[in-house]
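First, one chain by itself in structure tokens, the form predicted alone.
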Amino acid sequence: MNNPQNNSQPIGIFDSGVGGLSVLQHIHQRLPHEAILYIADSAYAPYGCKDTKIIKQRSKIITEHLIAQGVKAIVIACNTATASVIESFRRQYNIPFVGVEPGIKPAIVATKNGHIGIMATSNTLSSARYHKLSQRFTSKVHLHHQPCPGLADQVEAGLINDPKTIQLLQIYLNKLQQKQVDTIVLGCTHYSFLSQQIKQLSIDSMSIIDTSSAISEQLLYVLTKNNLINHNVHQKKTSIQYFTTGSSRKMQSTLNCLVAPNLSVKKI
């Protein structure tokens, strides 16, 4: 791939919302040298729950912001947006993709039963994209859909422990677990905000898929692949900048409660 980027340029990685923020996490501890700009779409969250139409418009909206300030690659950090854009955006910008989507491989090997549960938005369980990749593993699996509708939500006002969050929760839970399910799918990067809240509300034998960290080691291939990896492993300090299209100071608020305190967060 002839790319126009450079090896010191950063990383680009965008979600609807905070979701992305556990995938922004495993990458830079697997890519530490690397600069990392994240946009959170926070005006449009959640994806789950929009029309396709918008989310393929913000997505493009935020995707030639990122290309424009000189990103070297894009993590499409949401289930949902990866679904309905980037087979498309491949083709159309000269720029390395790593999208995101249902950890269904990693969940066929831990499944003991065969009876795994996806937690996802209504969108990415209804998407072509979506569609296409359970349909190569249904021969070998049970697979329950548990779309999840306010979840999201939850997550992305920082309301982690929140009784309504646990309240979801013990409801999507409870039909998954009366399908004898014994493994479950996270399928949208918000809900590895909840890994915790879901493994106490679980069984204790319960495997919990969480695909943020395969994400990196994803982005590390694509990004060793186009010769565009970092190599000033000398650089002391890397910079990870947080943008929002919402309201910053709720953003902020919400960083607090999820990654650290006092990151500073920029409105665009």
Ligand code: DGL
Second form
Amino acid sequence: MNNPQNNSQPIGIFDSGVGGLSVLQHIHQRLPHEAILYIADSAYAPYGCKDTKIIKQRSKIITEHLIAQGVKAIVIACNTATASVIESFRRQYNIPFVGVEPGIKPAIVATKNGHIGIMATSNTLSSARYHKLSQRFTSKVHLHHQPCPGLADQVEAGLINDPKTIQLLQIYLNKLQQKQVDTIVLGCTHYSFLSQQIKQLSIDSMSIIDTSSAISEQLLYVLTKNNLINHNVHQKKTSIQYFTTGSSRKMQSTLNCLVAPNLSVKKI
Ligand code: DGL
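Since the one above is the form predicted alone, can you give the form predicted in complex with ligand DGL too?
Complete assembly follows, chain above in first position.
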């Protein structure tokens, strides 16, 4: 690739909202010298049930904003947006993209009885990209798909232990447990923030698959391949900037619950 990017530039990460912060945390741990610009498209969250035309438009606007800010690579920390746009964006923009998708492969390694539950948004589960991915494995295992409307909204509001969140989880997990699943894939980055609750509400032997840490390995690989790793170890460790298209006050209070207190969020 002919790279207009250089290695001291930041990495851009975006999601419909705060879900991608679960990916950001792993990236920051794995690549602590990289500066990061994070954009939550909170004004348009959730993406999960929206018309895919809107998701494509929003992802384009945010991608072009990140490119204008001078990022060297973009992580689409959203399964729903990845499913809709990553292939066309890779053709369209001269910048490396890393996306997220439900971790079926690691689930196949983890399952003992061959019954895997996939928790994801309706849009991810009905996308052509997910269909192609899941088709590769249907001869090996049984994939049980569970759309989870309402769950991302609860995380978006920081309500991870709220009775409504637990009630929704109970409904979705009961449906999967009736199918005898022994492994659950978190196919939406928002659900990573609920992994403790999911563990507690599931049978003891349930394996929970979250690909957030695998994304940081993939990003490391892509940056290395494109000679874009930042070797300046003096880069400030605090060089993460948070932006939202919605209310900065609201996102700040969600960050307080999910990440850390007193992080500053700017509205774009
Ligand atoms: N966090 C997103 C995902 O991974 C989308 C959740 C939503 O906006 O519905 O799919």
